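Read the single chain below, which is given as structure tokens and is the form predicted alone.
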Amino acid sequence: MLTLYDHPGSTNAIKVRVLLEELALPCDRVEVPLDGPRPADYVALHPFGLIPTLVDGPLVVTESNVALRYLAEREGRTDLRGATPAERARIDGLLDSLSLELRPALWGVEEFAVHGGAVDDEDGRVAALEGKLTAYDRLLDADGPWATGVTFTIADCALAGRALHLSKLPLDPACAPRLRRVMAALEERPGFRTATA
């Protein structure tokens, strides 16, 4: 049986959630304070305290990426995951440019609009959060509807906990055409309305 620790407001947990949804698979949820410190007993689970953890067994895993790639190869799921090191390289990139290129820069305005109140951008962060989008857009599908085009796949599980307040914040409207297409899309889905409840 699979456990997940995490907690409901968690964007990282999100992903996950929707990729269990997807795969209908069970899974024992542990929620976590997303706040304060973490319990010692999770602490020991995951070194650096952060959420979500996925438990299969005897396998932590402690990074959420890590667990979408897992679960979908574990259930042999080649649509989500990628048939061919193409394909596979793609969706990698696609994941590794929203953890490491996107998300400093959207937490840098998530976490005053959705989080804490009004961002004003004399420090030009909501510029420089449009300028990531714009970038990461130009790696998304022309045509879509999904992040690698017709086939929905786990870099879309991780669009959904990370673009999850992209319509909260005080962004242009026309910045990310295809990011929003993607995200469109995944609301329309049963299993993100589920894990995003």
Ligand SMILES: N[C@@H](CCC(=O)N[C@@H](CS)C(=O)NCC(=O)O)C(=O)O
The other form holds:
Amino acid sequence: MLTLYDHPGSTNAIKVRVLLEELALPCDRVEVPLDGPRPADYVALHPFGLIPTLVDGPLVVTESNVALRYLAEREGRTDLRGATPAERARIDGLLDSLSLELRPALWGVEEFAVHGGAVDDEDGRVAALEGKLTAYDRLLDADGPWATGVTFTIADCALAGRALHLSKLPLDPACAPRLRRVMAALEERPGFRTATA
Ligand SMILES: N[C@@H](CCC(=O)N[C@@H](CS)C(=O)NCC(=O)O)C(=O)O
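Rather than the form predicted alone that you just supplied, could I have the structure of the form predicted in complex with the ligand?
What follows is the whole complex; the chain from before opens it.
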């Protein structure tokens, strides 16, 4: 049996919950407080104390993108994971750029707009985010509807969590049209609706 240590508001946990719904996999959920300090028994499981953690028997997965790859491979879902080295490289590139390039810029704005009131843009963080979003958008398929084209993949699961708050951010509405298209397609997806309910 799988266990996901998560929190309803954790965007990294949402990524994994969307995939669990897509795979229709039963999974126990244990809620971890989003505000610290994290309980000692949780830090014993996840050395950084971050959310989520996926446990599958003796396996403890402490990175959400690894959980996405693991679950898709565990279930033999080459459609979700990519069937060839080239397809997997494309998907992994979208996952890595999302976490490494986009997430810090997103958080800089979400911190105010989603979690703390009005955005303070004196230091240009909205403009910086728009720049990152414009660059990331170029990585997405031009026609869609999904991140890599006609097939729904774990890259879309990752976007489901990471870009969940996009529409709440004070951005130029013309910014990142491909990403907005993926998010609109996700809104129609039952697994996304359940995972974010
Ligand atoms: N690289 C980790 C990041 C996990 C992460 O930052 N989780 C957030 C919740 S969405 C968290 O625990 N934030 C609180 C903290 O950093 O203490 C992953 O993708 O799983």
